[in-house]
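Next up is one chain by itself, shown in structure tokens, the form predicted alone.
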Amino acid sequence: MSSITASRALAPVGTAGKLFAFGLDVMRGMFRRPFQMREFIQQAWFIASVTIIPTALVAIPFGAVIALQVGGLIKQFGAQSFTGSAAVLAVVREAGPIATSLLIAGAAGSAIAADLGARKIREELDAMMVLGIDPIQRLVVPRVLACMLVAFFLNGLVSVVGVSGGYVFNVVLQDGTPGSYIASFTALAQLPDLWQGMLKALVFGVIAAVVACYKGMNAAGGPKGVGDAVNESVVVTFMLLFIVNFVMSAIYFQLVPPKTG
């Protein structure tokens, strides 16, 4: 009984190791030829088509809530002139990459896990390996690169829409000064903040795609197993995203000194 309990307790460690090894295989596959350009374009178009509208719609309330919360807090200290800068920092550093990655994981990641899981239970992946075709290079690498590309551009979309939404709600609901909101963008924000947000989007895109592909390619048990793989991929991706986001933010604050107003 104790050995069974120990094996169950150590199962997550083994899964984490297998996921890490799978990620290394994907990284190696990126440098192999031939590159599946057609598959990459198809996946990038699919991911963009299912995420761009929800991302834009989600970015508006993200920016509005941040502007309202930050504006109300700053107003208590009589520093309304920094509302725009604080809102930009919150959107560019945190809200933009997180919103982008959650939608990539929820919409694109679930679709990728379902697609590869269906191929797995139909034994298409085994047939590819029998024919000498590497499923990682043929199917996984294009999907990972497509998620990275779309996440990078969607993060820029979220940042623009979020800041614009925050501007509108700050001016309309909090009687903010339009010129002051825009002029304060550079008071606390700096260029490395933008690079950090873009780097986060790329990393989060890799995590979402790798987890989805891993769960899909290891699905078992028929249609129920595919459904379980989709659910697990979304949950695991969300957990990893928040952990990695904290680590990257902590490292950034240690390496890049904050800009003083």
Second form
Amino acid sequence: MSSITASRALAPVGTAGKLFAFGLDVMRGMFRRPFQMREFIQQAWFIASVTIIPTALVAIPFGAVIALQVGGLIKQFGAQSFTGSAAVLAVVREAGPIATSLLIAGAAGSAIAADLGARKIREELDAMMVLGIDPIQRLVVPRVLACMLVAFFLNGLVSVVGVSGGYVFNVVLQDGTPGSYIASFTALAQLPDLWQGMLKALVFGVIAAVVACYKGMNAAGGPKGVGDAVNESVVVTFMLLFIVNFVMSAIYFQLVPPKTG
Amino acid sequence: MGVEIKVEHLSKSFGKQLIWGDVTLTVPAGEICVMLGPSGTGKSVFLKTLIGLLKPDQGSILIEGTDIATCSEKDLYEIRKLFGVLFQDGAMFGSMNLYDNVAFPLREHTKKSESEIHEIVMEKMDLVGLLGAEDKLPGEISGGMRKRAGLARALVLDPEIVLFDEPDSGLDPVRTAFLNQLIVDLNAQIDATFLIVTHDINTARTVPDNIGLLYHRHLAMFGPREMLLSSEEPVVRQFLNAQRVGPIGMSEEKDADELAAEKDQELPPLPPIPLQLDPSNGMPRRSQRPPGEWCRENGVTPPPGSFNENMSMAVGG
Ligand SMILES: Nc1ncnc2c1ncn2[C@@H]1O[C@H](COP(=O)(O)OP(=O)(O)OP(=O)(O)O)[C@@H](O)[C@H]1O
Ligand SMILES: [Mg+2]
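In place of the form predicted alone, output the structure of the form predicted together with the partner chain.
Then the entire complex follows, led off by the chain already shown.
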């Protein structure tokens, strides 16, 4: 009896270990030739097509909300000259990577898990292995790289759209001065902010794709299994991304001291 | 020349559920073997274990000196190039049309030009009667057609070992007859080792050189065709003659009451053993043995009327 509860309790550890081992396999697969260029381009195109529009639509209100909050707060402090800078900080450092991760996990990850899961239960993956082809090299590696690439660009997109959204909101609705919004950009924000946002996006891309592929390739039990795999992959990715985001932010603040205005 | 598969003391379970245990058999090089067994006895699992998709709990599978059960992933991918496999549902790649599906192994493993590939693909499509359907997606064709397309893909690299999971389920009787003839002709042509899982009794009786029967979590019997067809062993006899009387029930095994009720029932006599299906050019295959040889050598009297040209159940022959 106790062994059953123990094995239940330890099950997540086993799963985490398998997921990690899978990630290592993917890493190894990345250096194996031939590289699947066609699959990579197709996947990058596909992932971009399912994420770009939702991302842009999410980024605008994101930027506006931040401008609203920060604008209000900053007025209370009487530090209006920092409005632009604060918006940039918030969008580039946190909102960008988070919005990107939501879309990569929700839109791209679920699509990947569903696709691979369907292939798994139709025995296509088995057939591929029997034909002497490693599905990790053939299917997973291109998807992971495509996810990284798209996450990288999405992060850039969110930053640009978010900051512009904040600008429009600040200038048009809050009667801010256009010049000071832009001029204050560099007051608090600095270039490493951008780099860490981009790095986060790349890491999120890897995590989302690896989890989605792992879940998809281990789907079992018919069409219902595919549904479960998609569901689990989205939930697991969300949790992982928020944790990793926190850890990376914490490390960043240790490494790069905040600029003092 | 085909390759021998030597299976020793193989066991496989999923969790606590034992699928089959202590399976020992040798699939002789270049011969046709059929594996039978009631639904759910793990025939598909057996095939998947043979190609290393599932790891057995115990035992070994030797192919050309490599043990599939324990070898490295790299050796596994290497040894799989010897195999042509047809999965139970065809397992076609859903995103590619039939032509690309069949061309896939050629594009991945050979340096052939597109025109050479075209020629080979068309030849195999013709072989399985799918000319004209190259542009269809697997989702757009019937189950039987998917099976035949899977067959074409399995054969495209001229394999040394061919594993078929129910090639004839979902095919109409005419197609099944053609398919059986195709298997025999292919074996005569390329001398590959064939292992076929089937539920079709006619196929099992007329096509193979050897028959195996999986039943009740073990290999009930494996041996030359005539040995099983003349066997008095209750399970073998019941299964190969598609009878209701015997130890196999609707749910795998009959319970004691059912068996007791059957005890006094007269077993129907063994039907005569049909002739083996000849290749269409009439020349015997290399692994084919003269009719009745096994029975004579082992002092078994075949059921009356056996090996008679006229009673041959062989369709299409
Ligand atoms: N991946 C798996 N995980 C757990 N159990 C499995 C798995 N694959 C098969 N089984 C179980 O193994 C048993 C044998 O299945 P298998 O598909 O090999 O039967 P089969 O003999 O091919 O039947 P059929 O003639 O209907 O195709 C079944 O009870 C099935 O539930
Ligand atoms: Mg089966």
